[in-house]
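For reference, the chain that follows is the form predicted alone, supplied as structure tokens.
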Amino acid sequence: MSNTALLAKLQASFIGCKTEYPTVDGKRGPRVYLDSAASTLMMAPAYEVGHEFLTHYASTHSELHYAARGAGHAFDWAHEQVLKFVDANPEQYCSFFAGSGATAGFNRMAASLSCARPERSIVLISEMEHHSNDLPHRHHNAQVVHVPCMGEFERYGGLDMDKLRAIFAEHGDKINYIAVTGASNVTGAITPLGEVAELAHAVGAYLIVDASQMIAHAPVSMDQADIDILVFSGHKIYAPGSPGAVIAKKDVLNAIKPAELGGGMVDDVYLEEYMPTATLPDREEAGTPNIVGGIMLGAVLDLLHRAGMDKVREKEIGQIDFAWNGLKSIEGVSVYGPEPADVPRTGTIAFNIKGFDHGLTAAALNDYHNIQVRNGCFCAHPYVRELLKRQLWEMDIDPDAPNAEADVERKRGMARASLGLYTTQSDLEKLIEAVRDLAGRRDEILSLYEPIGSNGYRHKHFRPAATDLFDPERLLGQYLASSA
């Protein structure tokens, strides 16, 4: 099968694309899922691989019965797919699984690296980071320097390489590592990782990359960019329920102590002492792993590798330009981040409709147009505040004020449409027309919604039926009733 044919087949394979919901006008139809930056839908063939594995399920680390042998071999295969997908030489790099997303990997790396080189007390973090690639480094390190972006206000974004060079020149060999996103989860702005790695390595610092928002959208080459540590979440690349993945240079891992202890990561244990294994990745995967999730993630990566991430990127670039230009052309709509022509970006576009709080935009898109987007600050509060600063000042709101009241929180955020492999041109056309519709009916929409909670909104008259929402208790009740 050709790359093009396989990519088309995969695009049509996702679970949940055709799930139907009601709208205010009494109609029903399939949703338009534009919330992929939060979590992607599941790729069906990977789910089938996981389901089939469950018929053979057993723990790993044994060769003495068929099921355990198969589990061990399949889990090893999943590690190999991770390395292959990010172009990491297995002689130089090791991959291991951690937690249920990228957060566990960052916490472990921050805890270990902060102890490994105490003479290097400074860590650099870009201002675009998701909290998971910011807070762990703050917590475990003595001094953090945040690296600013280019531009200002709504166009703020893309790492400011001139300022980064100045920071490296100032702090030099006091820097332990720099943590940057491969692509922003707010604006999709892509970081020039090879250039950052060169600057870091010139002073002996490590480079940690959060690839969670890049991994499903563009090719990644750890060898080419010379990245020391890369972390991503399986639920951002069509394998919800999978663990997070960490890929690191073996010499880096061998220079630090294991952050988690337990079964499987030791060679021997006595009452007086224990001996961690030198074998990787075993040393980094204490306890019984998420075998099913790892195998499903491996299946996704294998399929995408066969299709070619360059083809995925090629498809998405046109969609980004179409959605950006379409939303930007609507009167009263603000879009955020650098222009796609100025800074390469992935398929994530944050926007606001003038007069609408971000929660109202998300609620109305759902209720009237069956379009599902995310809203808020996307766990990137400092970056979002910079993007919104001018607009918040115009409303006499201090964007940096701590302990903001609920009405401030309603203003301090955005709506975010984010693309996946399953996103079609038709989906983006519907988004643009829906935003244009809401912007043109501002007063009517405002009169039909009431605020709930800190940043939510609810239609005054429209309510979906209970059966339209997923409810595990209801499904279990149906199972028990059918079994009686």
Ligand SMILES: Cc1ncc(COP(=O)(O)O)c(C=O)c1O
Second form
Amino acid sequence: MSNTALLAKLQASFIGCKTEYPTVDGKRGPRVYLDSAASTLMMAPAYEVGHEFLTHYASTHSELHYAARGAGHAFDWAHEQVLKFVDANPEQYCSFFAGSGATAGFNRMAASLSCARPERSIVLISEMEHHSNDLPHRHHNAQVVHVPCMGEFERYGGLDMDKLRAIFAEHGDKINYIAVTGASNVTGAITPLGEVAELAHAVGAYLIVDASQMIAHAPVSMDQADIDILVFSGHKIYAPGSPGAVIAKKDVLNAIKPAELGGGMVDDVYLEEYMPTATLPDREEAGTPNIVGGIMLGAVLDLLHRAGMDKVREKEIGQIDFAWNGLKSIEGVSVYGPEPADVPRTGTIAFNIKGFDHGLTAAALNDYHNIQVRNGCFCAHPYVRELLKRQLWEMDIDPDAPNAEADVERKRGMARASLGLYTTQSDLEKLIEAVRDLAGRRDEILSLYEPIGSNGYRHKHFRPAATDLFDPERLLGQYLASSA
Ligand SMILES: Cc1ncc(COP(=O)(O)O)c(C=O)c1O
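We have the form predicted alone; now please give the form predicted together with the ligand.
What follows is the entire complex, opening with the chain shown before.
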């Protein structure tokens, strides 16, 4: 099958793309899912591989019965798919699975690297980072230097390479590592990883890349960019329920002590002492792994590798331009981050409609247009505050006020539309039309909603209960009734 045909087949394969929900007008229709930066939908053929594996299920770490042997083989295969997908030479790199997403990987690496090189007490982090690639480093290291981005106000974003150079020159071999995102989860701004690696390696620092927002959107080559450690979440690349993945140079892993201990990662244990294994990835995978999730993730990566991530990127670039220009052209709509022509970006677009709080935009897009977007600060509070600074000042709000009250929280955020492989041109047309529609009847919409919690909104008359949408108990009830 050609790459193009495979890509088309995969695009049509996602579970839940067309799930129907009710709207205010009393109708029911298929949703438009534009919340992929939070979590992507499941790719059906990968789910089927995981489902089939369950008919052979057994835990790994044994060769002596058929199922355990099969599980071990399939789990090894999943590790190989991870390496192949990020173009990491297996001689030099090792992949392992950790936790339920990228967060586990960052905590592990921060804990281990800070102990391994205590004489290098400084780590660098960009101001764009998701809290998951910021707080673990703050927690485990003596000093964190935050590297600013280029531009200002609404166009802030994209790592400022001149400032980064100056910071490397100032702190030199005191720097243990730099942790940067491959692409922002707020604006999609892409980091020039090869250049960052060169700067880091010139002073003997490691480069940790948060690929959570890049992995499903653009090709990644660890070999080419000489990345030391790369971390991503399987649920952000079409395998919800899969673990986080860490790919690291073997040299780095061999130089650190594993941060997690337990079964499967030791050669022997006595009451007085224990001997962690030198075998990778076992040394980094304490406990019974998420085998099904790992295999489903391996299946997604294999399929996308065959289809070609360059083709995925090509498709998305056109869609980004269309959505960015479409939203930007609507009167009263602000879009955030550098222009796509200035800094390359992935398919994540944060925006606000004048006079709408971010929570109201997300609620009204859902209730009136069946469009699912996320809102808030997206666990990137410092970055979002910087992007919103001018607009908040204009409202007499201090963006940096700690513990802001609910009224401020309601203003301090954005709506975010984020694309996936399943996103169609028609989805984006619907988004642009829906935003135009809301912007054009602001007073009516405002009168129909009331605030809830610190930044939410709910319609005064249209409130389907969560259990009307999906209810595990109802499903179990059906099962019990049918088997009675
Ligand atoms: C850029 C980025 N890094 C890290 C994370 C954390 O991922 P997880 O919650 O899967 O651990 C996210 C999640 O939204 C993200 O967008």
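Superpose the two forms; the largest set of C-alphas matching within 1.5 Å is the rigid core. In this text the structure is predicted, and so the values were computed from the model without any measurement. Residue numbers count along the first chain shown, from 1.
Undergrad: Once the two forms are fit on the core, has residue 466 moved its CA by at least 2 Å between these two forms?
TA: Yes.
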